[in-house]
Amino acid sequence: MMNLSRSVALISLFLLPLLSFSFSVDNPTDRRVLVLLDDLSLKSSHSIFFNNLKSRGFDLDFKLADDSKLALQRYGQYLFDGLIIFAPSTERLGGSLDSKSIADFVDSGRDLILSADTSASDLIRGIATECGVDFDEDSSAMVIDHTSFSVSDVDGDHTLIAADDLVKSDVILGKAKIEAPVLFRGVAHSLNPTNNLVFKVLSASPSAYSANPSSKLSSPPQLTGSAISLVSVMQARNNARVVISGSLQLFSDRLIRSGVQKAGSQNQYEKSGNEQFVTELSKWVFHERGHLKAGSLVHHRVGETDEPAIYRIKDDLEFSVEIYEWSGKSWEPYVANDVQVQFYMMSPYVLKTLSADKKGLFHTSFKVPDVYGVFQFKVEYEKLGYTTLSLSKQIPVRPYRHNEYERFIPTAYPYYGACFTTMAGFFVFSFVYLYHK
């Protein structure tokens, strides 16, 4: 019984490093992905996004979302760092996993992307709602658009959306222009106003609207136009991202390989924008894309190298910061004229824009302020699409000591000048009270 535990602790000891396999700051792209599928034929009506993100050095392992033995952490560790949810009809997940659990692996700094369609359940909702997006609550509504829709749509609902209104981010959606409409066929999605955090990436046109295409509206619908979003996403401050799909055909094989034509218009494509679409979304949601790293923050006086333990107050310093930006294969000198540094004691005394000299560092010099106390150099880096920096670095701040004020202050000289005449003002007149008769 002995040499059995024994035996099983070091099982234990040598299996640890391999569960705790997960998100690295300096190899971002070394991940495993948890896929949940309600029916596992979806690995071949979706097998191009999927051998896309294998081609992509990316480490699938394709789970029935019911599985009963599905955890997403084994001995405190998680198992998998980024989650596919392709089950939009599950009422109950597998195993260990609930809503609570996937919240809590947002939480941890990992990734999701969430689809759904029709028949989501209120599981899925659920979640959706945790990330800032809620589902139209008619469980049978579809987007409609009588406008923007594609010709092929042989059912003539108009629920094939041909749509166009992307966000307008290199970051994103990559620098290459995605020429063609995107074809989407699901529920439409709104945004919670109170979370800053989420944003809408492909958004209805300002003709479609959510309803039931099987029968006559009775009521107007409630969501409508350019409020609906077609795919959403988020990025938590602790740089989780999450992408949230109302349809899940978007990622399909049918339409990524479907010529597309918008209605009203005379431009033909031979294939939609899907797969760009989803291509690049992937590339951001899993951090190949928009990924920041940043070195330490360093100061010094100007004219020396070594940094100080304290500053006085009037002092001339250069502070400096590196950033990085992951390419997806390597990390690349980060390039920007916007990042800003503050001297911060309560509120920020200094804040100054920094230079960058395109290899990756971002420099610039002031003066210390005419203040003293316990200060901090800040850089807090928010950008659309980029994950957050945020960085400090404490320094006190000295006052002059009594003999290193200067011997005359020129500022003084009225003054002296005005001690000067007094005296020789006092002398004079008492010469003059004494001697004159």
Given for the second form:
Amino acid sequence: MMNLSRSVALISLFLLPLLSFSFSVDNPTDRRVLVLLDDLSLKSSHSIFFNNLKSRGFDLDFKLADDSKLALQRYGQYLFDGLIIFAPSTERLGGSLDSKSIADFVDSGRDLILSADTSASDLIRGIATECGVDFDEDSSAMVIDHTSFSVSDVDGDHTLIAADDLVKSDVILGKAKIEAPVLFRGVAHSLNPTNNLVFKVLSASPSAYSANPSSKLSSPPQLTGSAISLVSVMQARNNARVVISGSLQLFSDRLIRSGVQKAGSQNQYEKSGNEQFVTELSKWVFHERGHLKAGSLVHHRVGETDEPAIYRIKDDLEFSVEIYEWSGKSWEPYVANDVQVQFYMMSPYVLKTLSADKKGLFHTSFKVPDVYGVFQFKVEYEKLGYTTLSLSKQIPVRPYRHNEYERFIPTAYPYYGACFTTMAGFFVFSFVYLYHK
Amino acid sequence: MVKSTTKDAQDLFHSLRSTYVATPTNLKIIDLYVCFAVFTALIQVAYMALVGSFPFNSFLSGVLSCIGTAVLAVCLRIQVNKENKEFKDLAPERAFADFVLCNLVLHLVIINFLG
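Next up, the form predicted together with the partner chain in place of the form predicted alone?
Full complex below, order starting with the chain above.
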């Protein structure tokens, strides 16, 4: 009896620190992911994708989308760090979930993968519109492409597209180039043009259009060409990442395993690019890549080490900041050549690119401008696919004190000479005037 | 007509010159001093026109010292001149003492303003 309770206490003592090891500032990769399905058979038909996630250490919790016991939060704490919604035809989410609670989930900095498919419900469309993605209004429309379809398309209506117009970003899609085209079968969406946080990861070719494949076209389709996005991504201002895909089959085992040959091209690939594409994209969306952290800004005069409380105009100063990138397991030094610092007061007086050393320290030195006031050191870094860095530190700048001006100005030597000559002349004159004969 | 004007100018010049020779020596010394001060001021103005007015207070201080001392010398000349009825009762030593003190104050000020 005593042994049992003691061993239980010991085990729980070991488990407790592990339980607190989840999504946090020091470890940004998500851990606990809720997967909402509208059909539990998706667990097996998309097993390659889910097993890939599990092998990378994610705890997947599979639930039906209309399960009445669904909850994202309990007593104000979020139970999950990431959400995958593979439930395109669900009208209403169960439990306490609705589109507002999902929007709040993303607002809290957590990540979302949302996939629509043919017959996407209004709920899914609503969630996508919140993120700046508009699905085609016609619910029976699919993306059709008569020049970029896959030759293995059985239906013959050219809805299985082989897309290779990927975004050029090593952060989002990994360093290895995705050679084979990505197979896609689903609905089209376009991006809200006023939204500058959302961008396309996989876009359709210029010959694609969105229409109902089984009926004749009565009027020209609204969504055509490269305006159609197949998979888009949004990085919110709080660095939450959302992936919105128009096809659930993109993630399925069937399309992952199948070979692909684009119509009109000679290249035949044994395996489509789907597995590499969805794996790299899931690494990005769950913060295993492209997540930056900055240390505090450090500045001081050249030759000193302490940070002064105030600078004088035309001082020489050195500035540095440390930036680290999360590699999935640890913080690695970030290396880039486009981080800039501004010396800002209503507008940047100085804008300099920081030079990086291999240990993640970015530094530069410059002269304080000839303007006095309260300035800010600002580092605003927004690179596609990386978290945005927005750092600032305020510092006042004073003008010269009365004894800090230049003492003897060479241009003024004639004036100095004139004054002294006049004084000498006065002296000589007074002698001559008094003692002349 | 032209000839008469040139002759008039020459006559004017000659009469000026002859009268000037007759002035006492001490007045001529004061006149020389004034010319020297004004000449120095003109050199400084020409220099400023060339180079620009960067240390403007130095320029002002230099020009002021020359013009100020010239003005004080002119005052001295007025007070010391025996033909001047107004200052008949003023001793020339008193005038010279005033001149020296004012010049001392002037030079103190311009050295301070020279920057």
